[in-house]
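Heads up, the chain below is alone and in the form predicted on its own; it's given as structure tokens.
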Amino acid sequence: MPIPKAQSIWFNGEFVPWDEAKVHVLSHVLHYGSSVFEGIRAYSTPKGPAVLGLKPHVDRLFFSAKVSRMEMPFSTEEIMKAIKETVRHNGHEACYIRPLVFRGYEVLGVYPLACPLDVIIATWEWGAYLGPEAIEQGVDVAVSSWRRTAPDVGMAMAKIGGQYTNSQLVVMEARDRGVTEGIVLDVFGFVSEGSGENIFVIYDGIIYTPPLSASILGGITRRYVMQLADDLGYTVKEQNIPREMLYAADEIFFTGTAAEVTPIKRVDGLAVGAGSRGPITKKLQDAFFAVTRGEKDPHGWLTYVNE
């Protein structure tokens, strides 16, 4: 589905109108990959849209660009001011947010540091990533045949462009199966997380969750549903999942900006559970939906753009 437009697009500090935010075609970031991200959601409350998570991801946004060597020329504040702003100017009830800093055009080669750093922030309406159909009904995974990059060869925690090509052989696969997502396993052999969602998988009525050591990104929405798991007082535990707890897991779901709280109903053609959306994912999912729809926010998960 193609990107539904909004007005503007916030570009090294100015509103650009939406189809004159354009970049050179020997940006270092086209060559090389070299940009860092984040996806960000606003929600529609009573109080006016609301930003789920805006400090924790602009604080990743923050390390992702330390890692690349990337020295950002905007605060942490400017950024987050400069989201809101985005929102506000849009005139967005609910979006998300990509906000993109890459390494613009000057010189071309591996080495990056003489490029000059370009910033955006984009806002657009959209849906469920998976289907509105998958919050309650769950998609169909298989596990990849690619696997995460090693922990010496890239650096899962962050969110930086280049590695993200790994993701879309994925999911290419995935669709090329016949499926909704593929599930890939890191360099050992364990589960490490989808595409671009984290994965939880449930066993005898604990929640299991792989650790940031095997190749995950460390998720903003995966840090939430493990609050609200412990909220509602259930084991949550991170640690290493071998291939076949997938097929004797209880229920399965996914966590992320895009994908929320997503159920996996089959996986490798297997049924999880009941081949359906489980009760743990269910309470889970509705916890997580009352934080976003404004009616109960106790940890503070939510900033509003009109304050």
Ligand code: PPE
Second form
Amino acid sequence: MPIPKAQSIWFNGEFVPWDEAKVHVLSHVLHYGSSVFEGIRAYSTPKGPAVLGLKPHVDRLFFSAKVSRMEMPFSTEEIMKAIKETVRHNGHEACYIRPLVFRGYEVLGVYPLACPLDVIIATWEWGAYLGPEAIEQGVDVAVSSWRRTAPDVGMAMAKIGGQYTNSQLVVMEARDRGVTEGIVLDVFGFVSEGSGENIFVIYDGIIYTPPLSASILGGITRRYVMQLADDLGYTVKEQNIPREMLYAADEIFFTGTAAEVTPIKRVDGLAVGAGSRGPITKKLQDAFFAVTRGEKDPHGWLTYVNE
Ligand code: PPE
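Form predicted on its own done; form predicted in complex with the ligand now:
The complete assembly is shown below, putting the previous chain first.
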């Protein structure tokens, strides 16, 4: 589905009409994947649109920029303000927000530091990432033949454009096999994450999720779901998950800004639990969507764009 256009894109501090937000074909980023980005959602609430996790997402953007040795021409506060302004300017009730920092046009060659840095913030209306039924029915997944970037090959904790060639291989292979998403193992053979989601495995009443050392992106949704699980009195353990736990699990779900909390109903053709969304997953979804609907935000994760 084509991206539904919004009015403008914030481009280096100014609003540019959607169709005019362009770059030169010799921009460094197109050749070498030299960008860092974020995926954020704003939700419709009774007090108007609210951004979920604005500060942690912008902090992660700056972390990704730092390790990519990009000197951000804007401060954290300026980017947070610009994100709120863009949602307001485009008149969204709810939307997906994509800040992107990239090395632009001037010089080529792998060595990147001589290139100018461009910053954009785009917003558009994006529905359920893994299909409209996924949130209730769950998705069918398979363990990927690809491994996650090794700890000494890239930086899984950073959201760097070029690293998503790995994610693309994973999701293309999954769709070829007729499933929605792949589960990627780390180089040591432990469960890492999906192509664009973190993963949780529930076994015998305990909620497990891979640690940061398993080549995962430190998801903001992951962190929030761990907190909500703790609020509900569940034990959450960050520990290495062997592949067979995917088959032993009572429930499995993905988390992510785009995917939100999506149950997994089958792995490698084997039913997870009863083969449909499990009760703990449902409780965590209810708690998560109570926050995003603006009904209950005990930890202050929402930022209202009109305030
Ligand atoms: N792992 C990866 C590899 C990843 O890309 C994401 C976000 C997550 C985990 C979950 O992180 P968080 O959003 O902070 O909970 N993936 C984004 C990109 C999706 C896309 O297709 O683009 C997202 O969910 O916005």
